[in-house]
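A single chain comes next, written as structure tokens; it is the form predicted on its own.
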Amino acid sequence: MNTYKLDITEEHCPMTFVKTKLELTKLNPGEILEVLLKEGEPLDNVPKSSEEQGFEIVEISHVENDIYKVIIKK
């Protein structure tokens, strides 16, 4: 199973989920996308919107300062 990485720490909503969804559409079923994002709106919206689109949130973890990692399975 392949794992891909996406850093959207410099992006703002709604571009955070737009970029995440674009990356997820490139993946095959079962593949993983690790998304780095900031707390606040991106951390609230990306996991919620991903689940609403049918993707699985595997894990959400704190990386450092205001940066989090969200692992999404297609």
Given for the second form:
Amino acid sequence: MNTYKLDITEEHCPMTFVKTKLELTKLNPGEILEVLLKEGEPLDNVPKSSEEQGFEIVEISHVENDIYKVIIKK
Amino acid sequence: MDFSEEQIERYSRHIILADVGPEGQEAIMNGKVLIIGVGGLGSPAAFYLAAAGVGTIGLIDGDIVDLTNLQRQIIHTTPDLNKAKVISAKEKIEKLNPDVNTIVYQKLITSENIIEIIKDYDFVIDGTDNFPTKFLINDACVFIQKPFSHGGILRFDGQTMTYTPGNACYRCVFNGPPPKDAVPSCSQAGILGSIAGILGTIQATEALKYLIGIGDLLTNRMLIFDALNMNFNTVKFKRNMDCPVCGDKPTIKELIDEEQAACDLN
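In place of the form predicted on its own, output the structure of the form predicted in complex with the partner chain.
After this comes the whole thing, all chains and molecules, with the earlier chain placed first.
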């Protein structure tokens, strides 16, 4: 199983979720995507939208300053 | 699924949608839709299909842009007067979305050329203004099993249904064109311009749903709306076994150009 990584710290809504969703479509079921994003809108919305569209949020952790890592399972 | 950065941004609101997503957007971009009649219905349909990124849009119309068109045929503008409608529309489509390949046919659709033109498309939009052509489109689409959206508007009213192979066709509901004297002339009837926008946009939506493969199309039902009271109703019907074109014993076996009704909108 591969683990994919995506950095959307420079993106703004709605491109944050657009980029996440595009990356998730490349995964096979069960594979993991690690997303680096900023707090605020991205942290509020990307995990929520991912869950709404059937993906599983495995973990959310603080990396540094305003950057968080969200682990999403397809 | 290799979208450019520009395409990712342009189609981001589609990609986000759970029922569209990158796969649905790719289906749209591989889609080929023919719009017959680039007037009141064809204008909004062409705009939305172009904006959505439909890969190939065919436009067929033999008319030129007339001042009386501009009250509702929104793809044409005042500087386009006397220009061929298909050229005027192609220019707008290319400005809106350079990804779209626009193919134009500056001619009337007839029993002689219709099959050759529609056969290469995935979906056909009937944006015509007269009964003989509506029946011709229906019959041709039934003959070669081509999905299409029927649309008709008059005054404050509109109606639309979608044909897909195996389901009811336009002739299952209406046997043939109404008698000539039953069709009101254009000046008697008139049309509120925005009605065309409502209906053409519904037709574009059906085309997109078909390309993506989502939802329920307007098959085996006719959507009828009356904008004065803003009532929308759907009337269900079934494939008619006695239908002269798609029934069990069809009597129409070749395409014909029926007599043009009194109102030949330009």
